[in-house]
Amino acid sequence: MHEVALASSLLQLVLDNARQQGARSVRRVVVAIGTLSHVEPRALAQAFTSASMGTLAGEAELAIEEPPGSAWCFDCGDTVPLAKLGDDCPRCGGGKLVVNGGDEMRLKALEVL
């Protein structure tokens, strides 16, 4: 389960940012986890909750946004929605796709006190 390592890295990023801002506590953390990212949002949330106990982020709400997948299709020359990696183009059935969205994991916002 790589979500434990990801949660630890996310927590470190959150704590570093909170300390730079002189925060006493972290109230809310917003992350984007794309549907093509190979990250299980619920597992990440559980791991983050466990990892953050006793830290500035111990009481923080973790809000997870899940941007949909998208890809550029070389066959039809358009950006198309992509439900999962390995799928063919939903418009033309072509298989030459390059993912251009929904594969990210990104810290979007941090609310601190």
Second form
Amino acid sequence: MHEVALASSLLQLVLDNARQQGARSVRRVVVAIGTLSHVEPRALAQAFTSASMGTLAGEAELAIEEPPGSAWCFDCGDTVPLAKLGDDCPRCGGGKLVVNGGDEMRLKALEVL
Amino acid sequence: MCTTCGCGVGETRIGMALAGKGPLELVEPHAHHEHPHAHEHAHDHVHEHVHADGTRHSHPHTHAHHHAHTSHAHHHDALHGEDEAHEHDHGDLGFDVGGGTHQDQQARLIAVEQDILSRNDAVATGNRQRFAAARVLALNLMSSPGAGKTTLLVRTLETLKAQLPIAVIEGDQETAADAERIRATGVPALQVNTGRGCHLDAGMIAQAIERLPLPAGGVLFIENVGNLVCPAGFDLGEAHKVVLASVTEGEDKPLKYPHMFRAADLMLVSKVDLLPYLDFDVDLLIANARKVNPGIAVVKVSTRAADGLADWLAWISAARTVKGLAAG
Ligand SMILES: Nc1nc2c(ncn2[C@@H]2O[C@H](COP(=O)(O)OP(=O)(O)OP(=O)(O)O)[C@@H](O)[C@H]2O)c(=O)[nH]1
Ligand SMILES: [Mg+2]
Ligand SMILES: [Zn+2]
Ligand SMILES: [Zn+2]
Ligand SMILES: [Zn+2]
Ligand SMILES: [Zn+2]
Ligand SMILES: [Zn+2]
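Next up, can you give the form predicted together with the partner chain of this protein, since the form predicted on its own came first?
Let us now look at the entire complex, which starts with that chain.
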């Protein structure tokens, strides 16, 4: 996955929201990057730092929450934790799983001045 | 430029094999700076932050400094990106660096809750509406480099162009060679060169279809950049993502690149004419693909066998019917 492209999408969202709120600067950016999403948090952080330089968000701290993965197991008929895509069900060992959580990439909140 | 798959020619390269999530700094190797230093080059210090939501945290960390260029980000419990073009005053707890950004009493918290790719997705939705209005089935073909996307398209067009209006968008980092291969069949094709970018995005397709007339009532094939990582995340507005896995690539690809195989509706197992010469277990490939995507359809293709594309052509026909795009 291309963290550079994602970081610039994130920056645009951050700047749009900050401007709408009449912010002078963005102090903190809170995102949720699920553990099953295709994003490497450290690479995203690095890319965001570079992308945001000289903008309203140039001094912002990027806080990354990493919601854990989960999946619907057809055999258990239940939602089970899932560490990574392709793993078997940790409860019954079955392989018919559909991800139902932890794959999000979301801008949650901003702290602005 | 892509730090995950290493494609592109970015100046930033990071050892992504590092699994730990301790206080790890991602710093680029940098030339030693000329400015006089009053402090150790690597130094520990503590920041304390008070946020508008009331959280107060302090995190000690070691900075490996690189002034005078770019910036660094470090991953600890709260990720913290800082511009390094500033003065540090390291005795000073409870105060962060840089132009008085920590005036806590004025900070406001804004709840946003938007998908990071929401802009791409909005453009993709616009593309999808244009495809629907023109009754076009758009297919996004993805694979590792050289799995056989262009060859498959050329062979597919040789049959399909007599039956349906068709157009092709070719995505590659460089060269117009693939679009030229398509145009040699008489089918209109537009090359999109992404340069350092390693995937197509919805905006590129929106621009492309300004110049390439949509094949009304027919099929638009989009050949994505050869890459099993990046293209998976970007909706282009297509009806289906199709992933090619050639029999020379190994049965483990769906497990190594799960996002791609999860995103696809169809896996084309390509170059099956080579199976007699290989020790390749097609059933294992399919089982691995279904581990990450239980619903994925599978079709075997060969551009070297006389009827090697029959099942693929049948799948396209069925996809048009399901979408209500087939004539009659
Ligand atoms: N044996 C055999 N070789 C094939 C088949 N399809 C493609 N090839 C060969 O595989 C090589 C790569 O084919 P391309 O069609 O250029 O692959 P591609 O996926 O478009 O490559 P990129 O656009 O660079 O990612 C060429 O040498 C093709 O001749 C096939 O069905 N059987
Ligand atoms: Mg090609
Ligand atoms: Zn990419
Ligand atoms: Zn189970
Ligand atoms: Zn990439
Ligand atoms: Zn810090
Ligand atoms: Zn220094």
